[in-house]
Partner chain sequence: MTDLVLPAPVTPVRSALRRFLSLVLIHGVLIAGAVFMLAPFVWMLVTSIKPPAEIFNAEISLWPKQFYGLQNYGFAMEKAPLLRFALNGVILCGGILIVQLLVAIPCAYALAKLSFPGRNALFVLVLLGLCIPVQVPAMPLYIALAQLGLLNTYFAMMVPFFLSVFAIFLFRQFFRSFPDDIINAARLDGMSEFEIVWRIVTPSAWPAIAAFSVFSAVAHWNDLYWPLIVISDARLAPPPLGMMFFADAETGSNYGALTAAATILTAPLVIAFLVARRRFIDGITVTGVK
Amino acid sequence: MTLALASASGPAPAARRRLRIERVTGLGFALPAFVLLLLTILLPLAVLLWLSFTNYEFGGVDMDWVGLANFRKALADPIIRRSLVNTLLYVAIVVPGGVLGALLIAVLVHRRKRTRSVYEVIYFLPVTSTLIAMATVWQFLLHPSLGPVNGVLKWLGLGPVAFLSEPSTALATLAVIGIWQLLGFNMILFLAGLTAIPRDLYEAADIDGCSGGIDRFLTITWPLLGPTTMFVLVTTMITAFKIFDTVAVMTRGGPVGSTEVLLYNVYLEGFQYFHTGYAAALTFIFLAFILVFSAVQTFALDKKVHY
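Is it possible to get the structure of the chain by itself, in the form predicted alone?
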């Protein structure tokens, strides 16, 4: 009877004290991460949101509250609409090329034994290099008269192509460079996913008569790479939306605005024209696009992923 009353009245004082100590300890471990999150992400976002409702200009001493005027201006600005279209076109090229190309390379490299590490290093080198330095190298490679790429085209009997000077080819050229930059990192992720697939499944598939390479890939490899593919797809899309370096170094938004992208316009408005309030509004529009596309991809693919 006494034990029943004690258990009904709740945990013993020692147990309650231990529970409080565990909660305080957990909060103590989480506090540094929360403070870091607050100072580096939440607080800057709050300041950015506040600036987006003002007409503040960098270096100014006063500002006025303008409400949604900056957002209305951005939606009505033809330059911003053009940069948004260019950004979406860039993403539409880079995401399929960066994901499918990396998957193909990973499948081909995975079965190699002696030369696998060599291919991994070769394909991963663009990830370790500074993109601004590599953009300068690409400018030389694609030069209409001095570049070796056009030299090969001339040797094949084709005319020179101004890859970065023609509006019809400039954005696609930057997209190819973006795919080249992403292939190595995505390949490593796919190789990790391929290594985690049990070999017993392939042996069982051989016994069941599924011995063809394409059949094995469609029935075993591709479904079991679902979580890796979803992660690679989302991260590649976010990276593609953040295109800035190659545009700033190689084209500066030209020719004729054909490579103007949203993040480059944010940079121009904020650090060239010093329209800080307007740049803050553009930044929130940029973040909204990334959030929406990432959420749609995650929720759409999560139902089809085999964990």
The other form holds:
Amino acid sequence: MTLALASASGPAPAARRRLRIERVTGLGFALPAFVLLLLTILLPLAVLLWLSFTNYEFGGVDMDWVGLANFRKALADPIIRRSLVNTLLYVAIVVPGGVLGALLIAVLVHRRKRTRSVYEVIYFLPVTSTLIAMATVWQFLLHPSLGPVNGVLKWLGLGPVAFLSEPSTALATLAVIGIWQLLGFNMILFLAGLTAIPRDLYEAADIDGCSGGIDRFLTITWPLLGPTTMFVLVTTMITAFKIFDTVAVMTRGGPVGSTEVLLYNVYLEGFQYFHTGYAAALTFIFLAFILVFSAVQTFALDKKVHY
Amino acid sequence: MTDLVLPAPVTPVRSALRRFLSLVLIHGVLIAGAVFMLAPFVWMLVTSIKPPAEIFNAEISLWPKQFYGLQNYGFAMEKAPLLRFALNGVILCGGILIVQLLVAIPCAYALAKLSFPGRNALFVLVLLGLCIPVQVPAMPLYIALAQLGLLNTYFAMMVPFFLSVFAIFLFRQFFRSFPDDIINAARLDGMSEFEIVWRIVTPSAWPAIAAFSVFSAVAHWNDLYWPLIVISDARLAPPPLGMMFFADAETGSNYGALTAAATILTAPLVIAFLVARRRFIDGITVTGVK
Amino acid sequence: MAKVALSSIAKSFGATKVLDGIDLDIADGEFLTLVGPSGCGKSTLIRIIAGLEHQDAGSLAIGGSRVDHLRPHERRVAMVFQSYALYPHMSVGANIALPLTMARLRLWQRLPLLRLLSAERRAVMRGIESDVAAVAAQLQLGHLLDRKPAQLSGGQRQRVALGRAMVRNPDVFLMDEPLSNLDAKLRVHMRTELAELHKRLGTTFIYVTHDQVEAMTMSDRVAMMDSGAILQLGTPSQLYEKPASLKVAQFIGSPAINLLPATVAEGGRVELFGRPLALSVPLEPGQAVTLGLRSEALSLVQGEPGGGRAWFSARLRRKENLGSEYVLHFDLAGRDATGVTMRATPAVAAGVNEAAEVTLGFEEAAAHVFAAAGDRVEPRGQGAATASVVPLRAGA
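Show the form predicted in complex with its partner chain, please, the one above being the form predicted alone.
Okay, now the whole complex, with that chain kicking things off.
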């Protein structure tokens, strides 16, 4: 009987009911996530956009619509410019160091059999450690008179270097710490990429006379690791661009502004000086960079079929 | 086609020597790097058991002449509620993770297996959300929490992270490969969708959930930016913020106590990592999933 | 060109012994096939010859000199892999050229940027290009040199892998299951091509396969391996006609050899299903033996031949039409054997109906006798018993 009914009038009522249940449960399941998405991302973004066009100061009563004034001010502000330059400089040191270093280590570790897991643990250790706590240790390691690094330098006959209180070295020092923290993470990503390269290819290369480390790397590893490298590169850029912790704890932007970075300035303007409107504009500048990096990644990964 | 030209006759001795030299070179590079990686940890442990006199004479020694560990750790524990910081870290990570899973799993299931109006739009929002770091919505959230009088609460510390678009994305990828036949069979057996999610699909996604849990816990245990903004009460501080308070307030250059505190606050995660090495590596690199 | 000599090669992976003292001499210019079921050690053996694995014991000489300490490319061997192992990011031309670039350019001339400084490089590259073109022409790959491997068909990839092996003019070609990723039709075609290539080049070929047809059709000699040892080494016809053991007999030949349980009676006479055969073996009476009969050794006979004739009755279960011939599957009612197969011309096959009871006859001389342990037993005084069995003629 139901069969006859079904053929007479499209989908059976049972099937239609099923479909309705599916829609309702689907909406129900997605609802909490959607509400949170709205409250913690979408709405704040809208509010932020609105704030960036005002001169609102947190705690203040008045506010005026100022149009693009905040953005104009930000682009003209020498402090912001300097912090942007510093941030990009930091990225420019961390990215090559953190990516190429990790690649080198991964390639060397990959071929180890017995010692591989030992090296993996050692290089990965900084990734899991609390950077703020380790920053304190680094501060001490690099201390001009008490730190062992300067101890070694002295022993080598080199003068003490005040790594963190010298404008010329402070940012680079932070970058080295950044690389230290990031290397193991990138190494693991590269190791995963290396594992995906068929062993056959290396064996064929061995037989074809391509057996030296450099040849193997240039002929097989590097080209086949392309997609992984792209991914690691962009992730590292984004991570480095978000530098905040070490600056906040170790240098606070000093000495003489040499380690002022974008996110630290956003923090200062937004949560210390409460120039909320201005900080909102700075946040958008920060976001613009992050989005550009992400777009590069999406674009590059779409094209990852390179052969 | 000419014959291959070999550069020089290869004797057994030469080839053994060649292999040995390349091993020396490889391990040389790896060990040098390992020293760079481990130096801060070693120096942290060593300094934390040195008396001030030995710290300040700036000699490089890997073991103290006088064991001063008890005093340093005692001082650190006395001056700052380090265990409290660690407990806050546990509460923070646990609270965030539970809500993240409760919200993300049903949503991911709906996105993967159910058709409902707005599904594609929601997924696009999720993908866009992946690009937005917490520093972006931070200020409006701060203002809202301040208006609601919720600053300096665990809730304030957790709320921006309740929704993990990354978790939704990751679980959706995982659920998509779950066989429809099993879900349909469960429906025929009279299971509700709610039961299907939690009793059939979720257990199968255990590896992804474990990996995400590690990722989430490590990220929030170590996060400084957001707690720094909403927490000023030291009793609520998670480990990084606690460390910052401690370094600011108490010690000046009492490096023995500082490194002791750093050891205590770094230890939980490092020990967990050493115990569950694979899980950690999988968990933190789960972001590499494409 | 070179001969290859293996002596007492042994290899274990952990506790598993993969190769157990292999001795094998391969002549200059020979096409030798290592055949056997998976896990028999044949792939490990060829990888040891290539230098991709290192033996635990024993030694290996190519062209009369020891190569144990040499790296793969120094051994002057080329290898074709089962997966072809083509470099996916390089064009066909670059794939084939790679062995030559490695051999003819110095390291600094191969490095990016730095290589632009080399004046000599262009001349070398031109030489390589013309060599590649020559090889490509031989393999009809000339028009594909700019393609990437992913754009090629299976057969084309196979030829690129061959080209990469040929271009370096190696002393020995090693091939590890090179045809197993091709579809059936192409495989048959490539068998011929490989055999012709071998004839043309005259180089030593060592070929690994699990497919006995490939082994039989291409090789000068075949080494049948099992559990890390060589069971029999000989020409394809030796392996087929005089299998040294039950395992060899079972592995070689399609359809598989028919095996019938038999016993040794007084005087070493072999009894099949209680009837004595004109076949006696130097074994003690009462022992169980296995009688091996190729499917072409069987024929249909009319009625019940007299005493002393080799025959047994069977019931036709199924006729399998292969076009040019039939394979008939028989049940042996009430007997211990599972069944037997027989080749028949379509005319013969047309003469029997399914489920029909028939009598199958064979010549004792064509029977192989295997002792209980599986070793071949040579019958005594072969030729003494030439039973004459009249095959059933078509339409009879």
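C-alpha atoms forming the largest set that superposes within 1.5 Å between two forms make up the rigid core. Every value quoted in this text rests on a predicted model; they were computed, and no experiment measured them. Numbering follows the first chain given and starts at 1.
- Message: Core superposed first: is there a CA shift of 2 Å or greater at Phe271 between the two forms?
- Response: Phe271: C-alpha displaced by less than 2 Å between the two forms.
- Query: Would the C-alpha of Leu39 be classed as shifted by 2 Å or more between the two forms after rigid-core alignment?
  - Reply: True for Leu39: a C-alpha shift of 2 Å or more.
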